[in-house]
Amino acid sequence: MTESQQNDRVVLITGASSGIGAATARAAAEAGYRLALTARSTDKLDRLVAELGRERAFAVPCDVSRFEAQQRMVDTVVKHYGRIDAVFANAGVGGGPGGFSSAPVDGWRAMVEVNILGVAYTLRTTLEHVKKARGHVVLTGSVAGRRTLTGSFYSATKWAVSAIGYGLREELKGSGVRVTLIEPGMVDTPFFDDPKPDALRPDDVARSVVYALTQPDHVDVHELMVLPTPPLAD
């Protein structure tokens, strides 16, 4: 892809306040992409819109669990930019520990409606723009949607998130439009409460979705599973 193509090209970005989000679009304007953000922080959200420049970016607030909340969220960005070249879809919660006998049920539903129904209600709003430009479409899965982890609802959800990502890839083949799963070990985010110094940081996750994304178009990946290093043995 030349530079002029990727100047003129817009990505929506869900779940772009914080970590894995917010460095994507840093990483993506770098690379000189045209910007939507969405997220449920307004505040967050207008001062990465004020960093990153408003020629370069622009936020529209939204929460991704109501299908009407992204229907009014992409119209927007349609209005606003004309287009929608490609989607990644990135919001997600995580839930409290105690497996599937003691983990608070409440938590598990918040992780159903983010994680699984928020992306799929990203992908139902913006594809016809997508296949339209023959763009591309980039999930975040994880590690956790690969590898079984004991008892976790986090990990079940992102299990679909990957389902989500093969389907589509099957249901788009010919359309032209790229589908990648970026599949990312622990990341060092908000996401924990505790700082995580072994784990990778936000800008590992970002540089392998701006690699995807910048791809010639006859180069399609179509999954990036990203770990930290094992750390050093005493």
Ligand code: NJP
The other form holds:
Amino acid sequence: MTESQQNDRVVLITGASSGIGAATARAAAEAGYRLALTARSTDKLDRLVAELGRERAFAVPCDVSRFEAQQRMVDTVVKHYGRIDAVFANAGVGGGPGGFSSAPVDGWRAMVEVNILGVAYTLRTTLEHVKKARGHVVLTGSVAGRRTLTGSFYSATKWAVSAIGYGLREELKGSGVRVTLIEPGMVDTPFFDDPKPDALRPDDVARSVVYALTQPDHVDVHELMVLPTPPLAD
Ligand code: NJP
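Next block: the form predicted in complex with this ligand, after the form predicted on its own:
The next block holds the full complex; its first chain is the one shown before.
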């Protein structure tokens, strides 16, 4: 791909207002992509657009758990850029402790609406454009969607994201569209209330996303599981 072709390419990032999504916006801008950024926090998105520059970044606030809102957001992005080449479906929320015995059920609903339905709505509203571009779908799954976590409804929603990724890859076979699951371990982001000094940093995951996006067309990166290196033994 020539540099000017890369510069034309548009990546839509959900959950772009903080953590992994915001770090990926910075890394993708550095790699020459133009960005469409969405999340609910208008102020944070505006600050990111100001940082990256209006010629490279465009923000459309949206609640991904609402299908019509995503449809309007995608229409606005296509009106602005005329295309969507890649989608990073990354918005997600966690839940409280207590397992299936006592965790608050409202948290379960939120996780289904954002982590599963939100991702499916992002696909439903963007695939038409991504197929036209023979582009790329990147999903933020999790190591929690590939391994057993004790009593974790969050883990169940990330297993669903893994399943969405596998099923989508089959659906898109022959279309030229590539599908990548990014499966991080713990990352130090606002996802947690407390700092996580031994975890990955958002930029560590952002580099994986850009790695997948920038491979030549004939290279299909299926899954990247990225975990913090275990601490040195005493
Ligand atoms: O967390 P955070 P991460 N509509 O809280 C957005 C997964 N993951 O970067 O709407 C639209 O900084 C929210 O924006 P806002 C995790 O499951 C994480 O760690 O403004 N957007 C923000 O931009 C998730 O899928 C770890 O509040 C909504 C973003 O989502 C992804 O990584 C480990 C929304 C969340 O950013 C990014 O999370 C792992 C809605 N209804 C997977 N609700 C980890 N941190 O350890 C939320 O394996 N957002």
